[in-house]
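This document starts with one chain, in the form predicted on its own, laid out as structure tokens.
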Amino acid sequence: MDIVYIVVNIVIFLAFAPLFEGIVRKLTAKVQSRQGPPVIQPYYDIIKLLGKENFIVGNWAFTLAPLMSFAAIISVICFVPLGYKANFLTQYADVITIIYLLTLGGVSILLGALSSKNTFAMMGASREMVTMIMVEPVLAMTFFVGAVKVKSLGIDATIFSVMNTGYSWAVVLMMALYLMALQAFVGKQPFDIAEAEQEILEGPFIEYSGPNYALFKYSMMLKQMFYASLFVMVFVPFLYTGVYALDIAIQLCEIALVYVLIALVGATNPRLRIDQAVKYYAVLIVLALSAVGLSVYGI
């Protein structure tokens, strides 16, 4: 059954990530009084890109980068206890593994952008690097708050810490900080600084086309769904029933609500400058460290 849980994780993420992205696009358009694309447009985009030709403008790293990015996020998905079912990978890995894999996805974007030698790509890569350095610690603190409570770095123990031990002031503070960092996690406005379509024309991805670009696009969609599902699993495990299929259905509905929040925040806030974003990230890091401190003292 452990293998089945892993396969179910991968299939559900691959199937629903573009749908949730379509929901964000549609809601954003509605808020801005536009018609917007159909909800299933991301599926069409991926299929269309897969049918186009790859243009290779860099060295081997340019071709390897999208494969690394996609492989990294798929590996992360394998560890996720979707439906509150921990598989053997979840049990034998720890949160450091998740952090490393997510960082590898970000490094892949930097690798591809820098190898293209495009000016806009390099600007996007520098912004992606700053975002990665400043935001990943908030994700780490999210895990560490739970890890301190259960005295374990195991993925299942950490993610299920709220479910097993209940809420505390540290958890409530970390939940608020996670929501404040969510737009940066998923790369949506006001923190879509690395891509900034109107400013640097998709930044790190400007030289990509065809299947390579499809892999990057799909990776970003999967990454967004991971962060939304992580929030649901860690902070709002209210509707746990013990029935695997039902728990997955409930989680998907909750994830959809998180995407609605992402769409509303993105549609109503202008993009920040990189210096403004860095100040915002710094405040989040300080507050996240405070949450870990509260957890250490059992508060």
Contents of the next structure:
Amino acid sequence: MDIVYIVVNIVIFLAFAPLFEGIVRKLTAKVQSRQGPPVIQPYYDIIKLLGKENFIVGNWAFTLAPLMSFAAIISVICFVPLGYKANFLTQYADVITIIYLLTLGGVSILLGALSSKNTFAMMGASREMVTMIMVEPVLAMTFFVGAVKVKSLGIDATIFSVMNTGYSWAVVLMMALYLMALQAFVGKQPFDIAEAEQEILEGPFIEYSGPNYALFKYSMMLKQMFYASLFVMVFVPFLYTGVYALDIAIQLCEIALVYVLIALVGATNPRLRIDQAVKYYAVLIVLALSAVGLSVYGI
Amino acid sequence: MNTDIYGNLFTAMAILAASAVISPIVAGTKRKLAGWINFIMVTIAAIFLLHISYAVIFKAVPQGSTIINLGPLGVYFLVDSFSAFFIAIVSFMAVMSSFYSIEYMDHYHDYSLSGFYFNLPVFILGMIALLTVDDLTIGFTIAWQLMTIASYFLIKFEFREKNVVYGANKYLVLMELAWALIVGSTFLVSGSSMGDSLHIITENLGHTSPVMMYAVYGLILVGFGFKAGMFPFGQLWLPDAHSIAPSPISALLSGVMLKTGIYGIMRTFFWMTPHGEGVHFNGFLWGTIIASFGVVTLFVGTVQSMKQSDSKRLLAYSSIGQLGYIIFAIGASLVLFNSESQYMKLLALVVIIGALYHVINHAVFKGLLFLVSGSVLYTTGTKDLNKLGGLINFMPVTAVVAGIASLSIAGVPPFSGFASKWTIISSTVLAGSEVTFLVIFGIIALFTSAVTLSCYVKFFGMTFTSTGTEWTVKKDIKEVPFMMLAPKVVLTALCIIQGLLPFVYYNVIIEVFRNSNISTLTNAFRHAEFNNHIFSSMSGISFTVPGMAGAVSSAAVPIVILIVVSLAFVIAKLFKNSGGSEEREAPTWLCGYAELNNLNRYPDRSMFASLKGFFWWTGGNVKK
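I have the form predicted on its own already, so could you send the form predicted together with its partner chain?
And the full complex, kicking off with our chain again.
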């Protein structure tokens, strides 16, 4: 029975991630007084890309990278307790495993960029790696704030720590920090520094086309949805009903709200330079450390 | 059945010594034959040594301290399961390195190999001796000097290069300083004399005044800290020595010689600790000091590594970083072991298992990475990442091997570094609920493993993918010969096995501690309660915390992760092929203005420029 939850996870993520992306694009357009594409445009994009000609550079790392990126994010999604249900796999991993698996996704992007031999791609890769290094601790500490309180790094125990032990000052601080890091997690303005379309032409993805690019694009959307859903699961667990389908529906609505926030912030902020962003992340890390410290003392 | 442990040990040492005599004589005329002789004799010695390890660890052959008379001197030897564990690693890596040397050393046409084949077995002999002597004066001095002087000449192999001689001399001076600190410390112990065994020193330490005790432990920590590459001592010699030595030697230096420092630190702080009435060994304080040194070492070493453009220097700095993980784990274990609660004591055991597991893992993947950079140097003649690039199509096997080694050291599941780093980080974070600073340290360690990843993305990307050699290397680039591939493939297989089956190694390490010479740690491992809370079974590793009945506090099962990722990979593949699109090769597109060339490509020095700038204060910067 537990295995069904995993399938549900994957299906829901695959089905909804492009829709949320479409909402972001539509909203961004509205804020900027444009008409904008239809909400289901990202589905069209992916379908079209799948049928297009696939340009490759000619080494196996280039072909491997998009597959690995997609596989990594799907694996992460398998472990997520969507709808407040821990699944069959949850007992086999903990949050540290999740963090390392997420980095596997990031590494694939870098591998693809580096093997594409393009100068712009490498610029993007360099920035992507820097971003990854600096925001990963914030993600880790989101988990650890709960972990030190419940004395467990188990995925369900950690993610449900707020649900089970209530809000503390540490949790509130961490929640604020998570929101401040959210744009960086999902790679939207002001932190879309690695792709930076107008500046380095989609950076790491510049040489990718067709199905390879579809894989990358889809895994980026899935990653964004993962971060949005993580916020919902960790920090706003109070609409818990106990009915699985209903819980998922409620969570999807909440995730949609998070996306609205992402879109609004993204549409109204200009991109930062990477060195400015690094300083910003450093401040977040220090504050997050103090949140963990507060949590240890039960504040 | 009783194995003659010391008989085997001295046979192995004699074989190594014989190799040091025979191979150099042959090396004058038949260079490869000398390599083969050396390899075969090292292998025979290693078989003896591995047999000792097996007997001591698994059959629990009880071993007391034994005095062996070398002429007028009586030297204490002690082989217990803890030293046997390190002996096994040294012997295995020595075999790999010797095999690789046969082909690799042959390409130094201008240099005679006689010295090399004299010093290599002596170096191995010295390391084995250091792991088995049981004093800190006479026997220790002989072993340390054999190891240091032999490795000095090995590092100075290319003696016609000025910077090589400089680096090697610095190494020698600092190692002699470290020796002086360690030997000097024993004279501060009241009532001790030359040639005392560690057991006697420990008893005497109990009667020494507290101030002197701090001095003794401090000197020993700094002494072995020099060897283990602890910040700031490691930075003084390690990057220079490791980057100038021939690659198989770098692999030995980094893979196993640094571990003798770890061995020394662990022996000192877990075994050489007096207990009883009125004894002032403050384990909590020393643990805090070691853990702090460790965390600074791992952070600074790794960040410095990220800044390097010379591939061997990058690996050398990263060795400092990885050793930092081990030192940190030792310190954390000592802290937790000396705290009150039962829960913390349990975590102390988990951390120390992680530390030893990282010792094995690091020996394997760092040895492998040095062999990879040696192969690249062999075939292209450069180790400058700014010049390298695009070797993936020319050296496919080396590229795959390097990729797996890089993922292993970065701790990406399910490869080998993951299990050990996971153990260290998860247990220290959990310990944070009572010892606050450990959770902070754990987070720094986690952050650092992302930086490690960046080092190796750079190392792999700038060597094997990307571009560069088309314009910078005039030679004909091809894959290295089979003789140099074989040891790398073996080590790669180990990286995968160690990643997937951590429970096998866990059980071995638990046996190591259970059967080692008696200490407080050994008793804790023999304690029955331990079995109820740490599980290492077919399903990977997990542990629970007392008070949380039923729930598993933390678990990592690399095999399950591998299965999940593989299945996801299949989904990705199906998804990719669903549109039925065709594939075509196309040249790099730079907006249509220019072809890719040596001037507009992205060099290594530009990688992570913003992060390098942000961390300028950690030192180790490379001039542009």
